[in-house]
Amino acid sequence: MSEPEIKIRMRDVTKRFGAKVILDNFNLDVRASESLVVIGGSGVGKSVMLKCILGILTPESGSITVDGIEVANAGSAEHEAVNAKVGMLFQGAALFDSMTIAENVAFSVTARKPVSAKIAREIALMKLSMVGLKRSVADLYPSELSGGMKKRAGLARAIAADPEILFFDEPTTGLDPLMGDIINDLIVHCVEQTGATALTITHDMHSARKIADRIAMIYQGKIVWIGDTAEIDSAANPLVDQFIHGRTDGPIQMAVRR
């Protein structure tokens, strides 16, 4: 059997913010058109990970490459390049304020190229559809919406220029269960109809094993295990045990007491 293509791989990459290391050596890879989750608690490097493959950070050391090209410490044309393949859902949805839902799920393609206001509204309407939002939402404002219909939206935007990578971060936050299921079957079409690579970062197991094909975890700012889904739950490691399950007792019981 041929090797998977690599979308996405971090070899040995270390980020610290003054004394403290968030990525610590850090490996990953992320398979072309594979739905990955990266799990973790709070502040254990998940965002940082994100930051880094989109350039807003700069690793002190190591590499980060997409479909091959060079990302950590690269120019602006190379991040420019890069993330013009890739469409994000960021985890308070991110809307402009002063832009109606059909503009902000138009902007990430009218930002790109010279696009018709008829044409940009299409796309709208049509990537809308798609995460089942009405018409008659297209001219309202975010304040207007619930949190629900703003992920809803931010989804709709972040496949409106048919990217290469999706990247959802923390995308069921701030929803109750129902709604928090809804954008979980919702990503899972999307990536389906768009063959998108997809980078998750999130804290919540259900939606991880919802929308995933593969789970990795952080802690220490080092992968700890990765494999499939349907592995985790028979995982042979007291941290991902101890997570997984949210048990209080444990391994990383002493990182949260400091």
Contents of the next structure:
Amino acid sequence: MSEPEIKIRMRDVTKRFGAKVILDNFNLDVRASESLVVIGGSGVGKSVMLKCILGILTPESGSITVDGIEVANAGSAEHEAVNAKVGMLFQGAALFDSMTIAENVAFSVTARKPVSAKIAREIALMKLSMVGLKRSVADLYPSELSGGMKKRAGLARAIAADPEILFFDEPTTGLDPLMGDIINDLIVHCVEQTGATALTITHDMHSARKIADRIAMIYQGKIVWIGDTAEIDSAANPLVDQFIHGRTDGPIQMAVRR
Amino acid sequence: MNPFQPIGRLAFAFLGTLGRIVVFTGLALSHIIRPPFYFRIIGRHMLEIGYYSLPVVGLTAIFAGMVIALQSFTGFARFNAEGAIANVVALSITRELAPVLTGLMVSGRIGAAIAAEIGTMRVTEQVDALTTLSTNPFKYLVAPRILAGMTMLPLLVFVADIIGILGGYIVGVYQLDFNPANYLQNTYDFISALDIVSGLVKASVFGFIVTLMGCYHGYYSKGGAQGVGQATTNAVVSASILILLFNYILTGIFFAANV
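Structure of the form predicted together with its partner chain, given the form predicted on its own:
Zooming out: every chain and molecule, the one shown earlier first.
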């Protein structure tokens, strides 16, 4: 059987904030066209991992390649080349306050392709309808939308330029279970339709099971388990077992200040 | 505890901040001169900084001119030098008061707004979102604001020069009974191109300082609403201090040779 094509490869990546080691010789492979979900508790380095891939944070050591392009400690040209292939849904949607929803989505297109404002708007309206937002929402500002609608708009912006890679940062956090499930379905639908490689970070197990082809668990700056979604319940790993069942007693010790 | 420890820590923190500001300034300048240029955004900020600051700058200038005329009258009357009031008003407005007061007023109005806007964008991940959308935040957020500040402040100061001198004229003519034609002739005869140009150059530098400090403190703000509030305060305080410092340095450069 041939080796699967690797879209994102992280090797021995170390990232510190002061004396605190967040990523500790971190290794991860994301295969092309798969949907990989990284789970883990709060503050274990999930967001830091994403930000290192995107070039928002620079790791102290190690290698990160996206489609073979080295991005760890790379220059702005490499980051721009990689970010041109990327779409990202942020935890709080991160829509630009000063733009309407349609302008937010169209920005994703015009920032990457030399298209007219009219065509960009048409693409934006099409992507908004893909995520179930009506035309009337297009000319509203982000402050006029509910949390779920913002997430949908953020998703529309992420897929607007038909990216090869999609990142989802805690896509269901702060949403009610019904809206969370709608977002999960939309993510699955968008990933299938675009054929993109998806990397999601979450601590919502329901979301992880629904979105993922494979799941990886991060703990103390390292991947401690990775496998197919169907295998997670039978993973012989006490860290995974404790996390997916949400037990307080076990090897995972949460730092609680009294 | 070693008594030198806190001093050393403070010195390192100061040097660290200074280094960050220097790097930030270098990056900002490099993005100002390199394409792509976001002309629409530059235009929007020019309108915000230039046009919408006119009322506050105008009011500041007219009252400054009026006060200078009144104060110099009380002082000069003691040695019968009332005739020099027009000259003093013109000189102090064009060389000092218009650029400094405009800089300080714009620092409060624009510097704070820039820090709050970019700071909010930072803590809500909108700055990170720009990066993922293949848009350099320096090019999109910082460079247009600095460019607008550097070009609009001189225009504001030019308007403040005219309004400030007008304020002195109103007090001189309608309150102190100067002859209007003499007052204007005195102003015109005494004022030189260097007085106006030095004020405009100062204004451009102050525009750079105000927008740079707003962008810098906003860009590095953290910790939610409190962090954004802190960034806003820091932007106004640091810009105000730097304006006063650079006012001294520039005055020295322009006028030290021919005082």
